[in-house]
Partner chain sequence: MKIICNLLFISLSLLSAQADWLSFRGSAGNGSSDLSIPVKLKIKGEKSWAQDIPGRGLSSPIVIGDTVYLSASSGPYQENLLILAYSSTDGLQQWQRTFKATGRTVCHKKTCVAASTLASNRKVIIAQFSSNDIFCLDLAGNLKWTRGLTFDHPNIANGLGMSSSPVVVNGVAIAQVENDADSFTFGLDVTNGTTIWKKQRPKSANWTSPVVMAKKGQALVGLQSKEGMTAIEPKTGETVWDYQEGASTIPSSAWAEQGIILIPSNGITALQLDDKLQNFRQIWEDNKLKPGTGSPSCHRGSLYVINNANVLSCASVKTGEIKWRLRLKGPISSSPLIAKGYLYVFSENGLGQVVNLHAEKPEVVHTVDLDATILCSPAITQNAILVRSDNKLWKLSN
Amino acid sequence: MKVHFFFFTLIVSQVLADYEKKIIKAFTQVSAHGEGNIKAVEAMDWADQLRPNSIPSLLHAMNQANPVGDNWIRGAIAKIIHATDTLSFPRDQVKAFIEDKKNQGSSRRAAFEILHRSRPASAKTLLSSFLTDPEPSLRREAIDVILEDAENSPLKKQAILLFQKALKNARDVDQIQEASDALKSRGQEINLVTLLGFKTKWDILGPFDNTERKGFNKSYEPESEARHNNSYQGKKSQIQWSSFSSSDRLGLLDLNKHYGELKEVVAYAKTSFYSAKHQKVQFRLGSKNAWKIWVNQELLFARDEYHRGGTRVDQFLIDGELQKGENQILLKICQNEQTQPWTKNWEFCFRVTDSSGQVIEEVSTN
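May I have the structure for this one chain, in the form predicted on its own?
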């Protein structure tokens, strides 16, 4: 009888392993545009056969899957957890997956959410280890704890130390603002422009014509010139580059302050960024207008959309590179024809960070 049971268990284990492989293959091969969805639907039905010990393998599959595949995998894990008792949840394996920074940040985040739902006490023990985590959403969890502890501290000195700790390690702007405001209320002024690395000094050129929104795709001279001229034909007259800077707390540059509240216009903004080395970075832009960005004359990204929501810090994250030494950054900020009060904004804010949001410091040119 024991021999029969052994072989039965072995067969069941092999069948489940085959299901697991098929499910992972289907989810990791589904495309961002929907190709493979039919097989993914079939695979989701097969997920009813899996057991909790398949959860670690599914989490590892997230490292190869795109965001669409990630969603399918999350759904499969949810089905497994819902269909089994909580005692069989593979807590230690999931914790190990989260702690292994070789795994994708988004995959580790998903694992943390799964652990938090099934074993909240175990998830809580990991929070302090996220303080310098390369995955921003996990780092945010640790900062939230510090901010809460600081706010609840009855001792002013201890609260200040905690807020300073949060400020040093935070990457999300709202948390940085919260810590900064708290320190200010306790007698410590923080310069957020310097802390967050906003570029506030630019040369700007405009206005060019954007009638019927045609200026977005029109290549005006600044887009193709290695060296910029002194004078250009603008929308109604000759125009020149001029210096423009901002004293806004979060580095917002309001083009209306320079040109007035114009409509159907385009302006260019250029600046230099001096890097200590060749490195991969993120260019972080906020603007509710249509825009384009070039770095060292290479077009990195373009967004032809106007006035959806408000301008926010780090609204758009553009991956790129800096060469060692001087780098030329050019922005094109477009204003359309709408006249409602909420469409008057013609503005942007900009900073350069690594992929975690850590500010890239410029080297001195002196």
Given for the second form:
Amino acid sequence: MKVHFFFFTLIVSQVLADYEKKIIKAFTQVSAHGEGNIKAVEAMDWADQLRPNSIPSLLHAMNQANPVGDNWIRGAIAKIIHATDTLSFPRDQVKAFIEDKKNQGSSRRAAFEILHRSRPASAKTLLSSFLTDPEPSLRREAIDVILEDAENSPLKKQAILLFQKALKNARDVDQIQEASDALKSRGQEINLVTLLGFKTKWDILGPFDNTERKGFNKSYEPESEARHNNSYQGKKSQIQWSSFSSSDRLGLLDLNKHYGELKEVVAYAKTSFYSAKHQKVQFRLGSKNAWKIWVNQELLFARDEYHRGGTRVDQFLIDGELQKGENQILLKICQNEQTQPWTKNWEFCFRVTDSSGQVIEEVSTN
Amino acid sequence: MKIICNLLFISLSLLSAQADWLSFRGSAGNGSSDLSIPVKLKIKGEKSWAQDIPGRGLSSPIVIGDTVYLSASSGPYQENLLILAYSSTDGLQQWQRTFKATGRTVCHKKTCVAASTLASNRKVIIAQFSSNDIFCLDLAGNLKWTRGLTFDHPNIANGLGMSSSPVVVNGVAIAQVENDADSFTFGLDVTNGTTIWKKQRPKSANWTSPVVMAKKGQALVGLQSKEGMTAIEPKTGETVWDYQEGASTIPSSAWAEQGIILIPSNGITALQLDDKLQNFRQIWEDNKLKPGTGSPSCHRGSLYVINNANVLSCASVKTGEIKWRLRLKGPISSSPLIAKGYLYVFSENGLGQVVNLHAEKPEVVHTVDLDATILCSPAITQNAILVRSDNKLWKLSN
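Next, report the structure of the form predicted together with the partner chain; the form predicted on its own has already been given.
Full assembly next; the chain just shown is listed first.
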């Protein structure tokens, strides 16, 4: 009898393991445009067979899945949790998964949320360990706690130390601003341009014509080999590159200050970024105007939208790479024909970070 | 005895189906219902309840049977996309599902990522968010499929946020994701989320929702944009007819039971469709009926429009003749709903106003103050209406 039960258990385990593999394969192969959806729908039906001990494997699968695949996996995990008793939740394994920084940040975040819903007390014990976490959303949790402690601290000196700790470790701009403002109110001025790594010195060229918004798709000379010319035909006259810089608290470059409040125009802004090594980075751009970005002559992204909301720091995160040494960054910032007061802005702000939001320091060119 | 039981079951099922509120502005797509709702809505009525909800949103609730479904968003960047289910009887949460935005979540502060109302065919729920993530769940909350339309097309996004609500018709989930950059409408297979068709749309920010135009077993879907309205065959996305006189990009159109589509165009423009829905004839237009943010509603031959000055106008669906006007307390962003001779609408300040439409001189006969910002359009269930704020869901009855 015992032997039969052993073999039965073995077979069931094998069948479940097969289901698990098939499900993981289907979800990690989902790609853009609904590719893989049909197999993923089938796999989601098989998820009924899984038990809570499959949750760690599904979390590991998130390391290979894209963001849409992650949502399929979230759906499968929710199904498992919903169908089983809470006692069988694999708390320790999920916790170990979160603590293992070799796992993808987004997967660890998902694991943290699952742990938080099933075992909130256990999740809370992890918060302080997130202070220097490479995953920005986990790091944010730890910073939130410090900011709250600082705000509630009755001792000014202790509050300042806590706000400084938050400022040193925070990556999200709103938390950095909160800590910076709190320190300022306690007599400590923070240079946010330096702290956030805004590029504030550019060469700009304009205005080119953007009548009927056609300039966005028109390749003016700065987009071609002629980008190093001394003089260009602008919208109304010959134009030349000129230096432009910002002293704004958050690195905003207001093109209207240089050109006057023009409409239906295009300006280019170029700068060099000196990198210590070849590395993957995020180019973080804010602009309420239509824009394009090239890095080392490669077009990374283009956005043809005007004045839908304000300019924000880190409005657009564009993944890219820096080569070792000098990198040429070129922006195209377009202004349209609208005349309402809220459409006069012609501006941008720009910085370079890693994927966690850590500022990439430039190497000295001296 | 068995026959009586069966008849009773069928009757109850029909009554329950009639009570369902399946999409933005209800199952008829025009904000109307034949259900009776108490006039004297109370926050603390015997059948009323209020429930905290774990996220922001201005999407409307939908109702299937005795369950209320709702979307919300949470997190510092509103990156958590929530789909929630509550018992309509006591307001207790039945389930919550949380997913992650794969598209952009930046929005104007007045709106949020959960702006689009869910849609259902009574078997599944389709949830669309401003990040252009779409989820299909069964009624028990199990994920059937998902798509990330901005993951597919990184330029379909609107810096102010998107709000178009999907419709489900003939096995196709139709989602308008239209803005200044890439601009499309998608027809997705309800069974698996694959793209049946994708239609290039005018490049212009558009917050309107598709409207189902159904008559005698046939259905077309109207896609509104700044250029007008395009009627499409839902299964293929092929254009059946095009009205090209321009239209609003905020309030959506309303479908009237007489086979008339009421489009927010030059005020309101009424198109009479033939029996097969293949052709239209403009029967009237009136620029004095221009709606504000909320969409027009219609019921039993009358059209109701609230303009930017919070004036409610009632006009004939067939002729456009304005019958009366009534100034309401505003500002009002939500669309009104009409049930059995009464009109219900909420101001942005949370003031619910009930207008008696039977009276010779229509007037506000009851108010209820929720003391909260209300931007969503209310929904109807048996003997009650449902309305939500950024953190609360109410069932208001007597």
